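What follows is one chain in structure tokens, specifically the form predicted alone.
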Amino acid sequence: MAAVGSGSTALLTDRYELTMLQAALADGTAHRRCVFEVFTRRLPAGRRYGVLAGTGRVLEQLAAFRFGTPELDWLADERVVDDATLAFLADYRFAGDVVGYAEGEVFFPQSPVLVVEGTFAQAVLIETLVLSVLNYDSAVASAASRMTSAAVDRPCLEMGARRAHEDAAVAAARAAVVAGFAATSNLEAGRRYGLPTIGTAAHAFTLLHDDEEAAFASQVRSHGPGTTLLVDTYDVRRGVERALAAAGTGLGAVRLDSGDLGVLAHEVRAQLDAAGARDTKIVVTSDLDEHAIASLAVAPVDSYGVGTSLVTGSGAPTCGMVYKLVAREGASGVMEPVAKASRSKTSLGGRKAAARRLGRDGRAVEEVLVVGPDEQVAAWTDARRREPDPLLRPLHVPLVTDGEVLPGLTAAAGVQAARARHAASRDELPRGARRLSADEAAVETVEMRLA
């Protein structure tokens, strides 16, 4: 998703990220080398994890993170910056490190999602880049994961495009499946990232047609009988009747968009079983959330269709992560620590590596944040992957070295990784962390100091 009218995505930032930069090169700071983390001090009211998506979106935004003639002549043309920092934009690319969590991964607050150290001037440029898709994507799939565990094995389909703005609607579906939707409506979501794709369908093809019956007969022609036909836009009784009278006992679902769908959905699916259509699925729609999801859990429904609360992020639009400067280069050239001291927006300084501690039933106990001398949290995950303890699962993994993005993790096979991520970390869950109902997170955030 580039800036409008180029494959650029440098201009996707804020204005105060080229005018630290023009200060720094000038005052020579920009070179110091720093580090960089993104991670959330809250979850949202309520909720009990997150969920990290939008990690193989950054990585792809990286690559095209380059600042062209058509960039640098409307940053000339405005007088953003001046003409030294003009020419450093001209030759930019970022070239530093990034380690984080494997994108499907759950967190908690103080979680280092991301880590990205470069020096200043490369690091700080793509600051609002990450935040804008790591908030977004990580409250989709937060909101989807609640879904998908309220549905239990029942496939939930997102179609929330018209919900959204275009190019938030691929980013949508996308944060969707990784947090375990089976499908999308969004055809550029689906090309652009190797997605199942569903729809046959809305009220206007019925009431187009000049009855019900004409309108089921033409789709049942045109799309087999194993198509979904819509089957509430008069009366659900006589949608029935009528849709098994076009496809027969081997329609392959009937979709209900309105009323109380839990009743309906026992009143079909017996009026489906009298007529002989025991296969015939039935799919539900019309704002579900996940409280809706999982009051149909006894209902005779075999797929939710979500499409306003997943691409809102069910009430928590964002996720609240921050990029901040935990670490920099002082003039002696040894990295030092540094941390913002506002009491309401504290962080913690110094470079941290993250573990997950599990119990001996492998259910996680807490977050672990791993503190101490630069170089030594430097090489703690590194250590503990050659010598693994079975208890204690280090969290991080490299996404980018030496500003080159490792394979597999952008594209179809990312979305397919972080996927298999997501499912395998929210088992690892304590038992009740993914109830609905308000709590706190479900894993303490600790610390654990190296001498």
Second form
Number of protein chains: 2
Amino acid sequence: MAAVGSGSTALLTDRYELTMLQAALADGTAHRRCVFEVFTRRLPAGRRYGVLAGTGRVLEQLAAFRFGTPELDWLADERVVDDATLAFLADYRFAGDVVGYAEGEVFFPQSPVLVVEGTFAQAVLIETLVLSVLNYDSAVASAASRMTSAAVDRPCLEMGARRAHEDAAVAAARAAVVAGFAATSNLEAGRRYGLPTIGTAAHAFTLLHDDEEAAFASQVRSHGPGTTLLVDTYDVRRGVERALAAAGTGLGAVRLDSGDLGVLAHEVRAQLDAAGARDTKIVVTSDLDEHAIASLAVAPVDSYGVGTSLVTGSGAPTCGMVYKLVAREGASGVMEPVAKASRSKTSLGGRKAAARRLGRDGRAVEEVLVVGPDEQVAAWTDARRREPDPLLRPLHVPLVTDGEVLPGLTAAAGVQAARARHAASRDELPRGARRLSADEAAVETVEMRLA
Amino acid sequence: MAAVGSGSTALLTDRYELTMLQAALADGTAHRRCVFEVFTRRLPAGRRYGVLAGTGRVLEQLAAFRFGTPELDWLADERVVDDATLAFLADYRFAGDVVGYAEGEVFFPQSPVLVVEGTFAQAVLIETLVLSVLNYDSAVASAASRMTSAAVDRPCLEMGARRAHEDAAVAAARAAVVAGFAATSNLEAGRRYGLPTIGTAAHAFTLLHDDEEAAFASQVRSHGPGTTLLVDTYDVRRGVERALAAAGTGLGAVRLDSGDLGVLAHEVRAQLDAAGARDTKIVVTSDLDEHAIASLAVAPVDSYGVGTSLVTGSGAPTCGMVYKLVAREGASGVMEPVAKASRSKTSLGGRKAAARRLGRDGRAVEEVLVVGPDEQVAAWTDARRREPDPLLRPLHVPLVTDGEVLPGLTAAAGVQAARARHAASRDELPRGARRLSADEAAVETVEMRLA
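Alright, leaving the form predicted alone aside, put up the form predicted together with another copy of the chain.
Full complex below, order starting with the chain above.
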């Protein structure tokens, strides 16, 4: 769990959440029941689907979203809010309900991937943290899914820590594994989420030694012949010769980190095979993205190490997810839909249920937003639970009830469940949805209005 | 300071740093003296300069880069390294030297922005953390500098927390202020680095209330007429009328978050002036980047709130900085330059000094890399210190000596020093270097070889 200073996550928050709270506490509206929805208005240009990731991290951080003495003292010193608000914050813990798409699920424009219900005071405070986590983690998972798609059954390895903020890197490794990556170089991600970690040596290790022979001999002595030797510090052909001299034909793998990887892979494979090292694998790294991976499909490559393009979302470094108030208790105590109504950024008001319509072949056809009076939407949801429709898969699952996080959604278990969910949801996409070329969302989002 | 689990930052590290260490400890090379340099091979396409940020954060985190029992236990359980390496790690603290460009300084391709010297074991372990911090923070600062340039003397306000990983958001706010932003919405960044924080209300606050009048009245009651009212939830013209009705002509500001901001700003300014609210300011937000800011130069806008494009580096979400071994002690005990020499990614070996050559007008002309035998480079540096050359400004300043971080470089003081350094260095750039249109690096990087 990310932590700051005292271990509280409560100040990972935009100031306006607190100033709104102060005014709403003063006028009584802070206690109105509210429904906030998280969704994105559009996918990045050319993308056919998005991948929800970070839900488990949101849930982990909710518990630490408490205003302790250090936070309250700072807010008081800075006069961010008044004493009444400080008193409220001192007792704050999130006590509302959250439902949402299962982590790892694919999403489309308008998909309500998270729905937070509680008083305004309860729900507004967590807006910034929820969006920070989901926007970054989903950006990485959405890119990662295209990479693992392009790699087909060859493992993708996450190696992007150095190209992302140091804590974002841990989240990126987690999101990559949700979207099918096999392992990560990031030790903290390994520790925190039980992910397999990988890595053997950089060019610096070779350069440290008097020559390549000495470096390879040392690495094999220390890590055994099953290690991966980086063979492109000097001349690749000589590097492979020296690697085989050091480790024998039982050498685990060679890594290529520069040059024309497709050509090199063919040359190195031929050289390894000729020397009898038929089981020695070839790992390629060096500014790979989903397109580079796809272009290497016919090259004799065994796994792909991906860094920069993964942790920066391959051109889409954040999702445009927003956290919008869609319904709230009115003065009469009845829940009413609300929506911004000025020139742009119009939203669809009212609480929604969501389902994916499937064709007879089991593939997704439409993203269905179920809208209408609150009680009708709730009744529809209950009915689908009682009588599942094999051609209409409900997408919301409970995540938090009365402030309690449901089990199995966080830490390593959450990552594994999300990984399985992603694999199943991606398999369900229409044929062609996984092509890398730019196109519209793979399914259309439609509204189903209940009377 | 970012922290994880036990508060240690030591596992924010790629696994290969530790596996290299194990082999180097076993063969004795771990104790060879090494010089690693951090530099980037190129600027993002079209950018004319980069801005170094994050140095203060690197230094803050060095102190927490210790392997405690939880870290050692996990490494042992996972068999990441052997017992001898675990024993070394248990005692590890960085005890080397670091010099670098002052935080906030501008940089160009090949600029050696950080130079780490120590044994291989000392210096290799911190590679991942150093790069994570500098690559992200510098990407944000480099984008931020273009925004504050485009805004000229109108304040830029950082509001991007929700579009970045929650801890990256804190670093982004800090980097933005280094590059001239006036304030941030991020409370944790305010607390940690003493930054001014801003923010009043979102559309949800208006929607929570029965109508816009009630929302504005409540906000003014709670925060005074000097507050900023968000006037575009429904109709902007009516919103401004209601804002003035609630706060009077002493209203602090109105915020516009949608629509054609240039046109709206003119209309709203006319409306405010006609009502006598000549001192009421106009804040604009809504997917601004440096180009949008520039295009609003002639609009009556008082400040710019920037989110997504800032925290994602406005198209360049990471710098391509690398951490390369450039010199190391050989078997004879003498320092020797080293460099990768295969088909691509060639680096310039040897320790370098760096200086900016200035013209008679005080503007930068060249980035000078001083290369040659180690003792010659050191002698050159000493000579420049004794006899400053007004036309050749040395760029390396000491940051860490024998593991001790020099004072004034971290926390709030570090941010303010970096902000001043950035302003001065940017002013020194050649005329035209601050244009937003795509072009080459503003000055050429040249090599000055000492015999």
